[in-house]
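So this first bit is one chain, no partners, the form predicted on its own, shown in structure tokens.
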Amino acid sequence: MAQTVMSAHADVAGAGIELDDIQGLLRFGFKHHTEAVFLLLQVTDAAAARQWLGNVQVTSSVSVDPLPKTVLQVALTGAGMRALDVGADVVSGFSEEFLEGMAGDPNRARRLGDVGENAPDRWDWGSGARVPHVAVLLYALPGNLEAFQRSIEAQCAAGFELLYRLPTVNMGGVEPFGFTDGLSQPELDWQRMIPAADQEQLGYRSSSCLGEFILGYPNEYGLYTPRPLLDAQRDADGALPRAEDNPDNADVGRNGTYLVIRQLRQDVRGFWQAIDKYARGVPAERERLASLMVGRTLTGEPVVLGPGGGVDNAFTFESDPEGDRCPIGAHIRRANPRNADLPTGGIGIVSQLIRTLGLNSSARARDLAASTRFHRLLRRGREYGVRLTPAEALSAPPTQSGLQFICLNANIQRQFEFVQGAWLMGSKFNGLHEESDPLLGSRLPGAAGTRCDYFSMPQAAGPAQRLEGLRQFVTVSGGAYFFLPGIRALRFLVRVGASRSS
């Protein structure tokens, strides 16, 4: 395994990565470090937070052979910025989604489906006095969290006050609702091998630019996500990479990333209540109906597949334009509707050009959903709660179990917000209507007084089979943006936030 990793390592190293720069979330899921909390802190001393902050140690994304027992990530928020005295100049170059917050627009709001009962108004943490400032994601080999966590949590009390504890639970590969998750992840193209433009992808491909994911290199338009870039003469010491698009200027962004939190409460027990109803108590109904609205069995088939479909991660939609098998509004199909940036077909100029001009009906019907490789997100979250199975949920007491919804992107906007809003939340996607996602959606009537308590499964032969008067499964607890920083751009800001202060 040491001579995979150092190979691996090497030619990351020869497509001009730091990897010793980057915050190993990125390149790691942490798989083995099955205990995990995180916690959400705000700056109560400047400064003796600055000097926490400068000296922690920060697990890097070179290697994790040998697993390291435990693990420590860094994020800070545009409030936590601010509070840590980081100038105005640095602060402004990061993205309006995160210098605004995930609650701080109303409209913003309503596009993510935070309304009702999801309204921040009504969360735990993260809007108002309770934003965060700083996140510290904890991980650790079984056995090894407790004394860790009290360490960190000793050593952050000189500079923070506990905001909120976010704990976890190792479900052993399955969430809350009892489905197999986590099998579906983009791979980043660590080599650098994918050209850096925006070339016309004729097929689905689960690889992605590393500057999808991580700031200062090219994402799949070809071009460097806007971040804080800074006169060299700022950084006369070189603590800061030099952008690769602007050697001229230091890059506060470059190996770092936004990082995204919403804590989601899933009613377990209410989700399969239901389905019980609709499946008026047949084990194997009910069974297929969660199936159908989540896009996989309980094991991880996709259904797409049909039986003995097997574990296959490489599937599309394609073959199954009509939903009969997946239904349009299932869950991962929302979630990643797995096409391209053109309707597939033949690569001459003349059947590229009747599917650009809308010419093939079949092609125009397979083109409703935006191209799948700029919404691409790099999912690291934990379960928390009890793990139920279907059987034991059905007359269980209610749980407080759920997700720690974790996912990084280059791009909130055109990434994490896009997917909630577009193909999560929204009512109209894919060419449906009045449905939102059958998980997560809200189920609040629209603008216009729509309802979106549907869920339509269409059948090969005969009328679509439709549930009506779907209850809200999943509530939002909190939530918050968050900047994942390059090493070294952590103790560049905490260097900044001194200087301006002295």
Contents of the next structure:
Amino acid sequence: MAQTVMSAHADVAGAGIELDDIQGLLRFGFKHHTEAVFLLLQVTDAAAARQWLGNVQVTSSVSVDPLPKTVLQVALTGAGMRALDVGADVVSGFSEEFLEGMAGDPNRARRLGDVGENAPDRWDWGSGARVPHVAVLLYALPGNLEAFQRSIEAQCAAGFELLYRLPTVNMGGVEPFGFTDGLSQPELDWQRMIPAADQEQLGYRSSSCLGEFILGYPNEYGLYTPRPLLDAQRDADGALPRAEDNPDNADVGRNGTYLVIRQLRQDVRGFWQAIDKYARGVPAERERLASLMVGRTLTGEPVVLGPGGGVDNAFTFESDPEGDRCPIGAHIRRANPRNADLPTGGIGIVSQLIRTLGLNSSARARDLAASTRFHRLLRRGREYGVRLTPAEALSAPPTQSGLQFICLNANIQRQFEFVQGAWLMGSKFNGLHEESDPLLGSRLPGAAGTRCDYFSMPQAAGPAQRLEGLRQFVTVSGGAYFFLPGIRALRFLVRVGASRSS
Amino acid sequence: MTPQSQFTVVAPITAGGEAALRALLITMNSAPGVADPRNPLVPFGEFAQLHFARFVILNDPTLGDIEAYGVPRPDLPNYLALVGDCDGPAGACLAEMAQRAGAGLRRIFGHCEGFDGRVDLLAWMQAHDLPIAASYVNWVGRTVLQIKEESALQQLLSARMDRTPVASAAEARQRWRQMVDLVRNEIAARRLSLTSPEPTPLDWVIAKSANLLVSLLLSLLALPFLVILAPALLFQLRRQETRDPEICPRPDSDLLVELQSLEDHDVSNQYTAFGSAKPGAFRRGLITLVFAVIQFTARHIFMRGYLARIQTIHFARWVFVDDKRRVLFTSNYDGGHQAYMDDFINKAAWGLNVAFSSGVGWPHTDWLLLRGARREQYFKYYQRRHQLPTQVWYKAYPGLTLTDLDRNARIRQGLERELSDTEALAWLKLL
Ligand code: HEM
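Previous: the form predicted on its own; requested now: the form predicted in complex with protoporphyrin IX containing FE (HEM):
And the full complex, kicking off with our chain again.
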């Protein structure tokens, strides 16, 4: 966690990166800012809303010392842009999934597993008339949030209605089930050391091209993700950056990214009670099973490394192809299978060619999920509710706890939606069957009534052990896709809206 | 072993008949785009040899793209296609369908030109069954019957398996032996059946071997000419690659929503794409050669679970329509559309480029293999824009993917021969 502390970063960004234009959340987790609340707003008076958005102080990615007492970040939904009258010519340049919204289409709901208990029409916010327009994320050093929040809410009252407040609590780096969280993150290539080229990667790396997380920079394909580009004449005074790949265009996307929020309610008591039953009340077994479900122990050691492996993040699952140590379906192995573009094998060009043609059966067996580098997420979630130890959770009355899941990505479809839909909810992920993510699965039967409520734990000596009849432990209770603009783009969007409305 | 075959019955839709045809096709479904296996028009589920089938209206909104190549927009009809994959000869499957679903098929094809109440349905369908330019079958010889029986076997064993760890490989063998006995008893009690494969048809073996020989001979003969012509051909290829317009606008939201409404009702999905080939003799020759090569590799190399690195395609085919001016591609694949496309881009973009870059508007390629589909977003727009909504789609084994079929087949194989101790342990791990 310490690596995302603000002051720990020297300003090492490479040439041409405007840290002062990039919202801080892309670079920092604001972990010292242990207090946070996320305000979901709807525009009631567009002029007043624009006025506030045009002037509000937004924290950038520049490191400052001492740390600012308070931090504010702003993001807009497609509905929000329309409410601010940004204009279809600009708005239509954003991605399809952003414009449709998380809850806008039953087909998307089906893909994301937002069905049954998770269905958008049951959400507290995010669907129908309850789609937020703007998210204002407030963070503060201990003791500073209350006054800050009060003042911001008062400022917003003229232009917005407060749709929903997403509270957070500081659980000390642990999520409500009790696992250490925030350990694995892609490392952004702030210095632009990775060449902007389309090159096959033969090893897993935890670093990512900037363009995977920030629009306007080359992504892992060496390309620029589509985003709204405007004829430079639309921005004669140069308020916006010019597009790197197209200098005649003003780049509305540059230094911005998409921000996904999902409110995930965790049934902490149900989770531990269920596991306790599988473990027949034996605490050590309980912890073992829970660790296998996550792929890390409560204290964060990857189970693939075995006891004493330490809390490391520089590991892959290469040495455990069958999942004997870390189940194939463990949460972190689904969320990030940590593999390269081609299954490993001999170093010669012939061996590589044979694997490229699919002619090596051992390589094929390890090739069902590949190329993780195109499916990474920068997670920025915070917990809410009450922190309980597993033992407490077993006896405590039910709590309202969970994760305000937040992730950042430049391509919602290829990153968040892919990880959520194909990898986490997928009942056939990586050759598995009859199971989805052990933490997140809705357990609803699949096509032809196939069950989806198992969790299999392969073992070296015999058939996989299976937990049967898993219940649903996590329920979606809200969500939306936002655009987290570069700070100049934020001001520009507001101005476009104002000029159209005047 | 029973080889698989494919049929692609394509016929022009009568003027003004399309709307009524759409309305009729929809009545066959139990969910958007998903055929009810017992629908009264064509009860697909009754045809035991049928793996997949679809009815799709070939109405190509991108027909005008070819104008970017200086060719006027052609006046080509919209078609109805009945596409299927079956065990044994396609003719036999069509005959059975004509016999048992004749009335329904007549109602459907009644919306096609030249079809009236008097035609001989089977002869008509066979006359409209277009030759397949290239076809891919995931596992040649795996029948629907085998898939269903082996799935039942897997479910039985999985439920009855003692999942405690074994102390030794010898114990693994013991446990395997118990399972062999269990299966034997279940079969004796007729609660389970594992039908032995049919003998491989001799004519199929001969045709395949002859094809191998002739293809190799022809290649040998052609090789010197190709070598001599290579510089000119490569020059022509590069010239076209650098000049061919790329037509990859973002597809219409309405189209996307319609396509997506038909997807993810099962663990597998269908894909139908239709488009024009680039004009000119060079492309016509190239595309013919490419499909011949694909056909050859699919017939002799990629017939055991994978098409290069892609392991999620059950059946696929390329079919020329309108005298090679247009190409129809259909596939049945596992997983969601997004994963299907990402799989292709990341594992076999070169293959996509070879197979599809002669399509009008394909993202810029280099030397036939490079870039193209690696231009991720352009490719994704392109393939969605050329995809057609598949009105009716049938899969004989919902809920099962190719990894399931493969695992279940291995489970069965492990019962039908003697296993060593270590083999027995590996077998237990399949369950
Ligand atoms: C309440 C719901 C969730 C809980 C309790 C949870 C818990 C955890 C835990 C304990 C870890 C291991 C710590 C770490 O590696 O940082 C983790 C990792 C991760 N989770 Fe979740 N998670 C939840 C939802 C999600 C969702 C919805 C997604 C994505 C759509 C997701 C994606 C990831 C990713 C990408 C990792 C890092 C994997 C790696 O790089 O090794 N999680 N999660």
